[in-house]
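Consider the single chain below, provided in structure tokens and representing the form predicted on its own.
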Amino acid sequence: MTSTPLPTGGPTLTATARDRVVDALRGDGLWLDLGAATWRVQSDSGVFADQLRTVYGGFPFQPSGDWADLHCEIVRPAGLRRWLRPQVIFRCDGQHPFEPFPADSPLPLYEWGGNWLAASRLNHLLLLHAGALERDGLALVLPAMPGSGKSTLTAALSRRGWRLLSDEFGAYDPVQGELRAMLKPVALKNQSIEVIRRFAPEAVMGPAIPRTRKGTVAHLAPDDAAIAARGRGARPGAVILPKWVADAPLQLEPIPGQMLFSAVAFNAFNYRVLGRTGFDAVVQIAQRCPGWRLTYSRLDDAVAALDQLWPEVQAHHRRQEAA
């Protein structure tokens, strides 16, 4: 099942009163429309409402809609927890399959629990743990493992004239053949968040938030443009495998296509899920796609290597199209 695409004018979360975001939440719940899916969300927590207006805030602010792919809800446990040592739950279908979090921290919990959803329950995409950019209508997917610098190094470049389509999901449509937004705040941890603020001051973060199992926390807002784009695809257009290393000199080493299929297949949530279609869907990226391992250090050197290298992918595309 697809999303209904739900209007794009009106106000933005941001530019809408706060009241009127705490009161659709405790209502009927926002849609929240990333592209690929649809998250219809609820909450009776307001500091889960001014979160969401800060990393969500270019988003319309839709409070119906007449389909949603995913729904859950923030919501403060019943009872003496309300008041001692408050906490909030995620649920859906009516169960709450994490811990709770304290309650001045529903975002990464609301993000998580939203991540763990999309990952069991929409297969019909090939769902990519992989950061991934589009430019000249072609996609960059960076799959990697946790602590190899994909998050940040997607953020970096979500500032320096790529499109975001996601940082936590490559989110491939095998009957289009495409890469499909699933437009979320980038989520940092630890240094990266400074790194980032360095790199990007004038970008929107959420608050940093300590003590998760993740350490330290914060969610960098998608820009304005990424969210108008959100419904438009790009083909596979590159893969890079990124590695950060403290110190390290900037290398980008080419990869035959065999170790791209075992590196794309490894980091897809499911694949095994979906069989046959998940095996024929790496095999598109992996024949379509030149791959390389970059190993860095420095952001501005990341960035640089792959403003340069994309002249050579667009020409590897333009032979494909001609052969």
Given for the second form:
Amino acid sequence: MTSTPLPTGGPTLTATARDRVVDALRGDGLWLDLGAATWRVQSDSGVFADQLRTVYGGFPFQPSGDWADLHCEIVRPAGLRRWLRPQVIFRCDGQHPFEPFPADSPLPLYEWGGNWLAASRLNHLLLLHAGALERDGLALVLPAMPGSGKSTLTAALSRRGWRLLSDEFGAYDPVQGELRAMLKPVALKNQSIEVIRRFAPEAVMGPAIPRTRKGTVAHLAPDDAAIAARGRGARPGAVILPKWVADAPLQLEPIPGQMLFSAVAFNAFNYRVLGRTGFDAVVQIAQRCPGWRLTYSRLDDAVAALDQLWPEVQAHHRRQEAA
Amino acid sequence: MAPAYGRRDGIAVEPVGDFWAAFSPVSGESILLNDESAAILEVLAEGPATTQQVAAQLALDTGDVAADLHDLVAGCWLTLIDSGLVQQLALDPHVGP
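So that was the form predicted on its own. Now I'd like the form predicted in complex with its partner chain, please.
After this comes the whole thing, all chains and molecules, with the earlier chain placed first.
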């Protein structure tokens, strides 16, 4: 299953009048081409339209399309309770699998619901719980458990010359042998929000939304260059297992291929679903990529270390191609 | 009589780092194997065999003594069977333990 390329020209969501975005969401919906997949979203929430225009602001305004991989709605539930405590629900295929969210916070519900939907539907891709960025045609893959600082590091790299492919999904296409973009906003949590605001004051960020199940969350918008290039994949270049540790000195330790294999397989949402295809995909990544474990406390140090490492990664791949 | 062991159909074994990654379509599981276990699977790719036959083949390949390899091979079966890579077949009446 691949998405039909949508036109990328025309006005962006930010450049489109708010009323047109609201009308599109209330009508047939908005088509969001994220690279590896296209979402179609409908909504009757004006707040959602505003939040979408902020963090997806650089994406084209597409009120129609030939194809969407995933369809969902963010809507206000019917009934009298909507007046007592206004809420929104995430709906797909006529079901709403999650608890409602406050009506003033639809964006996290859309993002988490969309992630759940993608992880359960896009089984033509190996979906890694990983940040993914590209430089010089090679992808840096950052698989990690929650709390490891993956999103913060991904956000920081995306503001220092690395092209963001994804924060939540390292979407590996086993047929093409490359990581594809799943270009959603980077979800930052709690202290990370302020860290990235200081690190990249110019970056566009959505509202900080408190009291979610993950604490306070805010979403960093992808930059225009990443949006423009979201149709372009990248061969896997290196795997880094990041770990943020308060006050720890920077450490970058090589890891053997078997550890890399285990880390990638463990962090794949749909590894078991894909069976042999998933195994072959993880083997491809483990055989092609060098890997390191990165322990860091300061973002600037981590970014500089990865910048310095990259020529070595490129040389590794040149040797591999020549062999 | 010694039991014979057969390699499951459709398994995959690939080198990753210092180990071997193996996949079984029966269990849907992946497992990392050491060189010895991977070598046993390679021997079984030629057909079912008993512990003694596998040890003899590995001795030929490595120059080690078959008797020394017997316990090593015997110790690998449980893991290989549990991970769906190997199955125990009917007892072979022609081969001793």
